[in-house]
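Have a look below at one chain only, the form predicted on its own, in structure tokens format.
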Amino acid sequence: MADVELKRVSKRYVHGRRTTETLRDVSLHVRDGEFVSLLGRSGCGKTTLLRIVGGFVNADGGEVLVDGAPVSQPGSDRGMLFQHPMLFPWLTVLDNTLFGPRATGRNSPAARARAMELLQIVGLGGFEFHYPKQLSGGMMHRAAFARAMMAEPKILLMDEPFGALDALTRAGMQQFLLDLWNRRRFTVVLVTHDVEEAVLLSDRVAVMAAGPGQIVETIPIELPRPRTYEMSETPEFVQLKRRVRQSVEQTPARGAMVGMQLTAGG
């Protein structure tokens, strides 16, 4: 496992004569084995911050450390999952899972055995030779999990991975992630705009505001683990959800995003 430390991270984008300050002095420490969500309205810089941690985008100021070492590029210690599974449609589920080892020259009978084991773990045993078009949305996301885990990353970075799923499939994937994290306890940083998802999954929720992006509050989620989706109906859960939602609603938004409706009830 590994911890992540952000120290006064800033990011600006230049468009001709116009400069947009996306992030300003963002600091956050994600402890080893902790599950932290970045929550906020669209335009607050959540995804940019996650990509900086992943090494896909360089910060203009500050630094990002993983186990004390500076991040300057992507690495196998950080697995990344996106809103869409991004599976190769011409490859089977097994071949998608083995793509990383094959691309780096590490393909072997041991890698194949590991891939088969991971597909069993994520509930895709028996679907190894299916193609992505033959899978449901939830199954494609499970295949993406297996592919990301082939490199045995210390940190899992997730950019709204369930945002495109229907409500029932999304709930099933959230429970799948809870069960998987409870077994493996890897470090997770999740980007979401869904208050209920953040409360259900996280140890802490970092609320972000835009103009430029900053963390305005970090809220501990002191609910017992292991968790289940049924916990969302308890008074303790509803109270935490209300507190987190109020924190988001009180943050400034960028431009026309002020009236955006958050996907949260209660």
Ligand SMILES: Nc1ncnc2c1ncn2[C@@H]1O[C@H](COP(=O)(O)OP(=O)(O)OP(=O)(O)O)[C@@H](O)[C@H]1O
Contents of the next structure:
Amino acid sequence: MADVELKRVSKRYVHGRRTTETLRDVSLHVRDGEFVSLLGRSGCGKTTLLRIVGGFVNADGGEVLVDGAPVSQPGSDRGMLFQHPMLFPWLTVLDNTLFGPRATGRNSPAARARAMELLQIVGLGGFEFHYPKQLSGGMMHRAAFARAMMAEPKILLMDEPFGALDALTRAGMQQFLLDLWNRRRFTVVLVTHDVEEAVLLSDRVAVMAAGPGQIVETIPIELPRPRTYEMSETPEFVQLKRRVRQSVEQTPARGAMVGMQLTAGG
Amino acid sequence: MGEEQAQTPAATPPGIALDEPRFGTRLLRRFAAVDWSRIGMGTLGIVALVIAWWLVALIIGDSVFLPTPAATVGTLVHYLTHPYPSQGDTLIGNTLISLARIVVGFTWGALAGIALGALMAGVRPIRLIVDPLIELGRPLPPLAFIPLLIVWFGIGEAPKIILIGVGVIPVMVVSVVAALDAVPEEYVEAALSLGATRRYALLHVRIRAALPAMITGLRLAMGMSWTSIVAVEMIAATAGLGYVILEASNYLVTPMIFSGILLIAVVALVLDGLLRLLRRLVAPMG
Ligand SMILES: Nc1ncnc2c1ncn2[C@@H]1O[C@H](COP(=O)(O)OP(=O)(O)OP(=O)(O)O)[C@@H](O)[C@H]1O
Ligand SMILES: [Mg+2]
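Now that the form predicted on its own has been shown, please provide the structure of the form predicted in complex with this ligand.
Zooming out: every chain and molecule, the one shown earlier first.
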């Protein structure tokens, strides 16, 4: 079991005499093994919400429950992937993957074998002793995946993990994530502002609006699994994409962020 | 993920067949990666300088104004094992004296600077209190403190070692604070979400990630140490390379002045080389 329950979560930031209400009464229930995307314009509080679930930021109000227990700090039950892979540059790919076991005093030959196996799975067999700087952007992301999976998180939190990649590599990573998730069905909360990505990967898309940040709508994506990249051309897919994009476009643009671009093809 | 979901797909057998290069081999490989073209060009520059020096010395033809490289090297080699001035120490002895002062002064200054910088980076009130003091003291050349240190501590070893430290501390504080500040918060967050405790993340991630930049700070501080020690040896010392240079100047022994400068250059280069080596060890990919 690994479900995430957000109950009327709110968050304010105070700078000087001004207060920004970043999140107001956000409620969301992510079920065990479900893949949910948070989609919305820049600045609507997606990252803040994800960081609250991660335990890096505390909410001012409301509750965050993981498997029924309130979240107060980061933990290895919630794996985190950022926009940049954040591999430790002084460690080889294998040592990066073994960081978790070492930090928790669980390094062993078995852990090492498992790390090697995970690196094979993410397609980095043969690169175990390379340093992050010797990898391409996509490879670094896959190494970060292996490192996160090594901790056996119940929930994977991702903040625009492919945002910095070129279109082709991003498509490859999305397919990779689809395959991995298909095999293991862990719970995922993915932050993105790419409509196509949200539709392709998710079971549900939570559309967020800014000022104050809130979830305006949760759209179920009832496309068959396993999914592949080719499905993005089917009429059902295009229709869902349009539906999601309209929902996001109806949200008010926030101050200077009017010109924000939604990456969507259809 | 639950155990039941974590099966390995049949298509991807565990890859444990690869063997990791042994530690010694890796170390060797790291240092064998010498850039010969860089060394070649560097040597070329030095050779050009020596030739230019030689030509100018021959044209001027005044060995007190500018001795030839040969005359200088002759003096240097002779006095490596003979005392200069005659009641003093050999050049080797004087070099070791300066080196010892540098090592002791630099070490305590660097340790104090690192500790203070780390505290400032980690504890906000300390930063707010100490920062203005550092900013106030930093533009002051350490040499300005020499007279004061002589009044307080005489002309023994204490004022020299203190002076070096006083020069090193602000340099280290500034670079340690900058190095720790520059570590992305996400490194630490990644570590925490992999199960690390805050303490482990601080030691093995935040501080570890800042190490290369801190070592660059050490290199800058080392330069500062040489400025301090040569200056104080010229003003208040009876041994050391700074003292030798000043003594040679008083008696117009120009080759000896050059010898002293050369020795400083060589020792400084070696110490800097050690620090660069250290940096290469902690930052394998530069
Ligand atoms: N540490 C902070 N201090 C002050 N304000 C913050 C902080 N973090 C976020 N905010 C504010 O909260 C709001 C939401 O920020 P957040 O980063 O969550 O948005 P986002 O939806 O992730 O945007 P993007 O798509 O651009 O990444 C912004 O107005 C931002 O200014
Ligand atoms: Mg964000």
